[in-house]
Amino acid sequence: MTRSSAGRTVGAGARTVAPAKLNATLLVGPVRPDDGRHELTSVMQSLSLADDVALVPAPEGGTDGVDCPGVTGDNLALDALRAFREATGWSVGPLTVRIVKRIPVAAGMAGGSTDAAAVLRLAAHLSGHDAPDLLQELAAGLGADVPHGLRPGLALAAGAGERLVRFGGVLPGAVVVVRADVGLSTPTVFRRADELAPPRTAEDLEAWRLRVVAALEAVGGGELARYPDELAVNDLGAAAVDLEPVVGEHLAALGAAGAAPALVCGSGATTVGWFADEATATVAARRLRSEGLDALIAVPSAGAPIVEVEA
């Protein structure tokens, strides 16, 4: 049992599932001056696929480390631990983050980023530091997606992904999910989507934001049946499929099944498919695999949970 600085016991520690997040519309802007990033205009969504975190005491004599079986490499989870300690003084004793990986790695739909939004949540909790400012600030500095898993759900957000606003529901429907065996750089489809086609001008930004805001209002009001097919875009799509054409095969693949409409997650290499229901979307799944495809069904969801740890 290891007692933190702030005098709250942490125990065994505590879990939460880290969701996936999937961008129902990405919309690539102008470059900012001041540090190099895009301008985006982004729904986020989470979904039931998700990663489980949890927040322990390291092994006697061990350091703050992760253990997360089939990743190797560095962890943008632990690096979330370091900031919320430098940044509160939490002097607990040493702690292992573990995280049982189901979301795709290198995949465009938020894996790490959401398990790092995972562990200051979990940190938070632990430790009695829950200042919601601080948090989006550690969030922001961590990564673009990193803020919108500290309130997994419906967002809109803008700047390079860190500015958001929260909407109420989740949009209807469910997804198929495609995972490739490929890996696609976030910055190498940045600059292949630059080589591609010039950015979207700021006001053009804005006249896709009132709309998408419309759509997001709708779904919070229970007035929206379907994600309009209109909105669902994604700039970075063509870029993805120019650098890995199984990624432009795999949504011709959705296409067939019936997915409407059929997009690429984020930066790509994983693929996802809209379908009116849990239902619909299982019949279409089965084909999927029957053709040799790795694929599985998710729900949009909300909310995170966090339960302690059975010692």
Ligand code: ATP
Given for the second form:
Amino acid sequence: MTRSSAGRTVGAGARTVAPAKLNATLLVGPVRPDDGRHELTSVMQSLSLADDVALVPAPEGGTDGVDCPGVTGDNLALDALRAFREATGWSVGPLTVRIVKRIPVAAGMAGGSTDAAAVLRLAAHLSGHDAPDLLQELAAGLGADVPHGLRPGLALAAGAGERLVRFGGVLPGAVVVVRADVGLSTPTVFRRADELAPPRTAEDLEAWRLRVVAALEAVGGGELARYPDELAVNDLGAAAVDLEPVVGEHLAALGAAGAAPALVCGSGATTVGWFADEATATVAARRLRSEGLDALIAVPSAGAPIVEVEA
Ligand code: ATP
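Next, give the form predicted together with the named molecule, keeping in mind that what was shown is the form predicted on its own.
Everything in the complex follows now, all chains and molecules, and the chain you saw is the first one.
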């Protein structure tokens, strides 16, 4: 049996879900002089669309590794395990990160980031090194979208995405997610956005932040029937459409199917349309599929329980 440095055994391991993230609002501000990243005001909402992530003992004679069909090259989830070991000295025997991908890859839904956050949560659970500040620091070091995945749900992000304020409840309604068969790289989309228009000023970002906070407080109080249309803005949308015109076609198709509003997801190329409820979203998704689009239904979600893997 594999024994951790904290005296625990990992047994057959543990698993959890790693939810996709939707940016209900994404506003891009000035570039920070210290690290060259943009200041953001971003409403992040987890979705029922999720990867399954498990941390289990590696096969006999193996090393730490990842099994993630559909993703080639370096995997952020394995980076997370390595960072956790290095920071905590967790010396339990070799582990495999096993991922079943459902979140579209390179699609602006934080797929790699949420998998990495799930690994940090699993490693903390299995090792007993469950220090929130340390996890937060490790997550921020892995990427701007990783901290949100430590506690999936509704949050307002500032800084480059790493400064989070969490809110109770989830955004009302349901979404249809339209996958594109093209990927967009996040840095490329930011660069194109900078070429198309100057970023917002710090004052403008702050004014938006106050408006968004008021809406999110109303969500937590159960007072909001729908997320206000005027807050559903994505400053990266125009750049994503410019780089991949098919993104614009998907937005138009979602709008024609009744989405209000339809938005580019993060840096794209996935698009998402808001509907009043799951039933309406289901009808729209059916229509979009009949038009040849790859459409999924998801609902806003919070939480991601960890369960032990049965031996
Ligand atoms: P962002 O967090 O910037 O919104 P994204 O959602 O657009 O990212 P990802 O799905 O995270 O994009 O994929 C971006 C790149 O990361 C891909 O090229 C992919 O190969 C790599 N990657 C590394 N690990 C993973 C993972 N666990 N899942 C998906 N992609 C991963």
